[in-house]
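Only one chain comes next, encoded as structure tokens, the form predicted on its own.
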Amino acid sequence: MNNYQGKILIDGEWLSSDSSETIATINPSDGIEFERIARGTAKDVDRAVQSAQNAIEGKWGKTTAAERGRLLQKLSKLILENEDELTEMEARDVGKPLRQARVDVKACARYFEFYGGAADKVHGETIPYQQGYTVLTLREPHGVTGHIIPWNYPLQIIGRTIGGALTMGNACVLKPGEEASQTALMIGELFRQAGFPPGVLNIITGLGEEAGEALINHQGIDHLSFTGSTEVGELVQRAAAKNAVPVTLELGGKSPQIVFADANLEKALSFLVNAAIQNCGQTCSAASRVLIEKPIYENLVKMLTEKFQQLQAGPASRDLDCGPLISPEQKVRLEKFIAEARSDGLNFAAQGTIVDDAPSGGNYVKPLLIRDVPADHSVAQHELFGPVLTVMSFGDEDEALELANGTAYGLVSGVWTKDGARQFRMAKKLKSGQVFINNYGAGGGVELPFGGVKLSGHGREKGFEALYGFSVLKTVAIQHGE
């Protein structure tokens, strides 16, 4: 199973990169190199795109929707058969606790299961038109789709982007994040075992400024899917514009959870904490802001304080509340925000702990709760990508909405209230791609369209909306006479 280490996948074969160079893969739990990945080049990307084009012009382009679905569902079963190995690999590579990594494996399998079942169920329409005409629409693949995914959720994002693209008959070139590429490579091997035709999925590992840049600028790419930072998303969109290529962008977030005085606080508490610290806060949809109605502010802050004081960070293998951050660079970035908050006199209400036996080379930070945060402070406005939860109060619905919508992002929002009318009012007025009422995340929900507004991006992943995005609508008008 390890014939893929240090290799790239092109035309169904594991090959050395054109550069013959490799990049170290570092375990964020201890700072020690445990594997190496190929340093892909523009030439490798060019070969991968050509391979994908050949697949579309060859066997893959002739594969029926039903058969595509069977292959995707076979892949789903293979993922579950290798659940333990993938779980350990994802935990070690990303640094997330084992139970969170296992959730990601199951979610990845579920994506391919869902999309496999949907493959022959995306239909065109007939349109009433003039007498003597029959007009219909067809949904066809873009062609070659490019996928650049980040390091924080490799398995889940492979499932939701590659799965959607293949369902509609596209062929893919994948560039995983250089910090965590191991499970992407293993999924590539499982693709081979599932029996997909060569070239349907090509994987080029390497640096973003080399392999990633070559992919977004390649004229053979017909659609780009990018998940990552807002800054890089802008570069991707600019590059795609040169070739008039459509783009799906899932970018950053600064998501709020709004808690009204009538909410079930005991139920809400675990959601408020877990949505902020999951994957050590390195989640685009992390609910990193909690807005609390004034009558219950002190009570709920006390409950949050007690929870945060109990949180522990440590190696991924220990399966604690938090693992490490992905890299020393990410740790330094987060610590700058925390230092600014401290120097500005913000109220650090509670901190978790780092276990005593955590390796000194790991990128550990203590989960942190900050209360009474000014709405315009940097820790309330910027995506920190760490286990930091900011808390502020509000007086009424209007102020809650002003605070919730008062950042440059708009990915996810949560609302906690028993008032049914208020639930609908808030849902309609919140500027975000998803709104969860009395829950947050809905258990992952591969069926639920996901994406943002404002600087959180555009386009939708998950569910049937993703399939519409990974296809082109063609209108056919036939004049046959009356």
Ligand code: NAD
Contents of the next structure:
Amino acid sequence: MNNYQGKILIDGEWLSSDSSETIATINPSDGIEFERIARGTAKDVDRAVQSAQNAIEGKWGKTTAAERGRLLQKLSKLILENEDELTEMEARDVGKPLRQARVDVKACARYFEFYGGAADKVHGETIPYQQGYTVLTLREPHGVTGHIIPWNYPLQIIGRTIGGALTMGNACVLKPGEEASQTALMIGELFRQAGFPPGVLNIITGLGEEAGEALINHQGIDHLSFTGSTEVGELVQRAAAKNAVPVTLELGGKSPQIVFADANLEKALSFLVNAAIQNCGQTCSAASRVLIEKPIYENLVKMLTEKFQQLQAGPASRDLDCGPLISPEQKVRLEKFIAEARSDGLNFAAQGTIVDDAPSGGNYVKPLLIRDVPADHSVAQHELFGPVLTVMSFGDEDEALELANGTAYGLVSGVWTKDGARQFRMAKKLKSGQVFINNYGAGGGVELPFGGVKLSGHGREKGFEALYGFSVLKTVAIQHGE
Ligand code: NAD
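Next, give the form predicted in complex with nicotinamide-adenine-dinucleotide, keeping in mind that what was shown is the form predicted on its own.
After this comes the whole thing, all chains and molecules, with the earlier chain placed first.
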């Protein structure tokens, strides 16, 4: 599985990029280069789009829904057969502790299994109309779909976005994040082995401002799916508007978990910690704010403090609570927020540790718990993308909602309460794409539609809902007779 190093995938072949240049792949656990990826250009993107168009006009366009499903399920099996290799590479490339990387491999396989099963189960409708007519709707692929993904969850996001698009018969051009493209290339190789026709999945590695820009502006693209920062999401939306193509934006978040006094605190505790520090806090749906009802505030802060004091950061291979951050730049960015919090006198309740033998070139930070955080402070408003949990108290349901909804984002919310009526009230009033009650993240939830409101984006991926976004509805009205 290594004929793809430094290559791009076009028309089922591993090729050199038009630039012939490569970009270093750095292991965030030690800062050492361990691979190189191709620096794809606008010309490469053009070739990839052409190849996807050819696939649609050729064999892929004639493949039945059932056959598409079988191919996707075969890919799922191949991913599981290569689970150890993919796990090891995702851990090394992203800096993710091994067991978290393994969850991502299994989730990636599960997406292709789920979507493989769904491929021949998406139906149109018939619509009662005037006498002498039969009217029906067809769900058709958009055509060529462009997929730009970030570095933090390459495998999971490939599964959800490429899985959904291929299920509906689109052909894809994928641009992975330049910081972590290795497992995307491995998946590309497994695609070849699964027997998909050439051109169904094309992969162009490279820089956002080069290959990414070329992809979002390409006139041969019929749908764009972007997962990444809100800033770049705006550029993607503008480019999509210029070519009048539909776009799905999966952007950042500042998700809250709200804990009421009647909650099961023992159960909540591990969800509160894990949702904040998973992948070292570099998760769009990280629950980086915990809002606690006043009567249990001190008690729960004490429980969180004890947990945070025990957290350890170190190399991905050591499989600790946290790995490193992805890059020195992300570390500098995070440390600025932390310095601001310190100089404003915020209360640092607990800090974890970095293991003594962590390589000096790794981008390690100590997991941090900050209590009594003012709602308008920058650490409570911005996506920090690090293992920092901010905690604040609330007096009643209305205040909890005001705080929870009081950021520019709206991706996910969590609520902890045994009161059934309150569960429904909160679920209705929280401004986010997902609400979890007495759990958070629901174990990956391949089946559960996912996406944001406000600056967290729009459109839904995951679950069956994604398939409507990855297809276009055509209405056919047939008048009986000639
Ligand atoms: P990013 O926006 O910097 O990069 C994402 C992708 O966009 C990369 O492939 C990058 O090369 C590309 N890109 C950058 N500039 C571009 C341009 N001008 N034109 C076209 N493409 C361009 O984000 P990141 O730092 O890689 O990832 C972190 C962000 O992603 C966080 O904000 C996180 O919340 C978000 N994210 C969201 C989800 C979700 O599902 N909502 C999931 C994971 C990550």
